[in-house]
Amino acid sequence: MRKIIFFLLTAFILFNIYSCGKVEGDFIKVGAYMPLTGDFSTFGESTVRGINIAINEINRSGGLLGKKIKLIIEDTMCKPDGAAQAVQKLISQDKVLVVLGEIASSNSLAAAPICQRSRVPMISPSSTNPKVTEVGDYIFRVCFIDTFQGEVMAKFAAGILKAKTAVLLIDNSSDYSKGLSDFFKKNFLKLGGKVIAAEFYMQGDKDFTGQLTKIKALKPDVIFIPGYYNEAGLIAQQARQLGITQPLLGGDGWDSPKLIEIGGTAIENSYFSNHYNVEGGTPEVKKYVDAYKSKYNITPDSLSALGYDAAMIMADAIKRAGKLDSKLIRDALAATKNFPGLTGNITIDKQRNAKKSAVVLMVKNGKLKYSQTINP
């Protein structure tokens, strides 16, 4: 008896350790681990300043269940092993109730099944390799996933370009890279076309030469380039000097400013699948632009919106859970239908990803405009 009664002692003063750890006074503690140094820290940064923004809005307007949120950030440094410290150090040291990120699928494979050993919800707002949320029940996101947006630009190449052939140009070091290029490959065939060659490159790379002048021989309708806007950038200025006019088409990689910086008139009139448009006109989207730009001086891109959303989701099953408690979060997380985020309307499915419509958007005049809505 003595020692049931030590041990149901013991694992209450642990229980309410472990609890109060993850609640500081007045605030709960959310953890962030993103990209802020390395290849893609605009991302990174993109990203926190829409959680900023989203965690301002539910702390002014009273907070979660009586407390405010302190948000704890980590950088990964771009890396899949900075992603596993960050996330370790968030949970184990700092004791976060949540964990947003990553962006990159490659660093959210790599984190993932840390939260899900520790059974602390994750929600990344931007990786979108079908893989990551296969990892377990508590990891969610709220963008659509590879499987969808390599349907949409197959979808956009056969449909609107009329594409009949296409070579795919592809980061042979990205999760991300490789699995778009498959799904676009598998549903550009399923519509007709033919996919009439691969050709790799590794992130970090300058020069595509090699690649582009195999490319060029081959004489295909569309390129496509499932990477990031650093090398996107480049390959489209090395492929116009090579005398390449065919259309480049991309993934959400593509969104930051960068790529336009890169890429200069290179890259105009190339077109890629995205997850909002900064011009969508909805109420909603105005009063973040406008509060985005208030505060920063740029139009926030759509990493920044899958950031607010994030925040946002998190916040709204905090509230249906009613409880600070990770198991209940968890499931008002997969529970969440119709929540009206900036970059649609999100209903997270069985699988814990997000269902919801794409966006392409063309390069032109050296701005992103709004073409067409692809409907999941």
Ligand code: PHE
Contents of the next structure:
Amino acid sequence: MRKIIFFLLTAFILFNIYSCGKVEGDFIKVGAYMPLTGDFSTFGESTVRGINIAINEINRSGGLLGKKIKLIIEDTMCKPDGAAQAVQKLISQDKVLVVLGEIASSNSLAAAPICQRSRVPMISPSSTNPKVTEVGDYIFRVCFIDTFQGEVMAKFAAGILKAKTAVLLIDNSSDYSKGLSDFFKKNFLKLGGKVIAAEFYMQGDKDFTGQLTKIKALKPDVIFIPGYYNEAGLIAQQARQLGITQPLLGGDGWDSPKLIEIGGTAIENSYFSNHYNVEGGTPEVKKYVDAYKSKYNITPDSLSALGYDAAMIMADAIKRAGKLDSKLIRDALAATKNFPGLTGNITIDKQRNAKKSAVVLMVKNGKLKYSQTINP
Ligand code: PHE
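Could you present the same protein in the form predicted together with the named molecule, rather than the form predicted alone shown above?
Entire complex below, previous chain first.
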């Protein structure tokens, strides 16, 4: 009798764990934590669109291991503590199997330790600061990192623009901006250039005339502004108003339709490094761009393509794991090789990063124009 009761009790507990856990009915729960409101909300909006397109494709073709994916999205409000709270909720309340996010490196850095502690694999589509995946062996990304991105823009400044001197204008509230400045500087020095000054601002600042007035007096060949699109757009406006005519350079944080909206003609002829070239026509990219355009009436940016790739890499790993088990999915993610993504072929290296080429884009006539590809 006792054995029967024990058996029934165990079965009941197991059933409960199973039904309120990572699988709900016929669904696999996947969490996404994204900046949907706040300073860089176009990042979250584009990424979620990309993830949704991928998940719809997966579900339409039968789902994964016989189950459909259910995406649960949480807003981080573009803040590190918002990111941590969002991930805590996704893991402890929703019991998601995998977490996708964030975009800004500072936000990923705030949430990654929670995923690591809970042994829930996290895949960042686009956080490029090297420290993100150093948090632990459950943290992955599908993009290149800033050691490479800094090298790309240093090579571009020294090699293509023939710049000998540069000034840095750094977002001091962002791990991404600080890191990318360092890597740019290291590489620019190696190539014989000189960084003659660094100026700083904080996210949300609106007036940059103090910093720009100092920069103007130094007459650098180029100004490197590795921040996000809101501030970059305003900085361009104010720089041109002050009569600064030198080229402005940035990184992937500039990638938003809002950059050109805010920067207007002041941002023309500026350059930034990015993950993907919409004009670069593999048939898959073309198919994606057409589908996206017909749905949203706008050209997809890198973020949406990286969101798509992150979701597809996750699906591929779950399939190869063959079981809805975090450890097996982690191992399968780590073994990802030559996965054909929209943003390039993705191989996850020992540090759980992706080695991929970067593109340099130029703002020309209110549009982004492809300038060149730089390989790792
Ligand atoms: N790389 C940026 C970061 O780490 C985020 C970003 C990626 C922004 C791609 C725009 C496009 O903070």
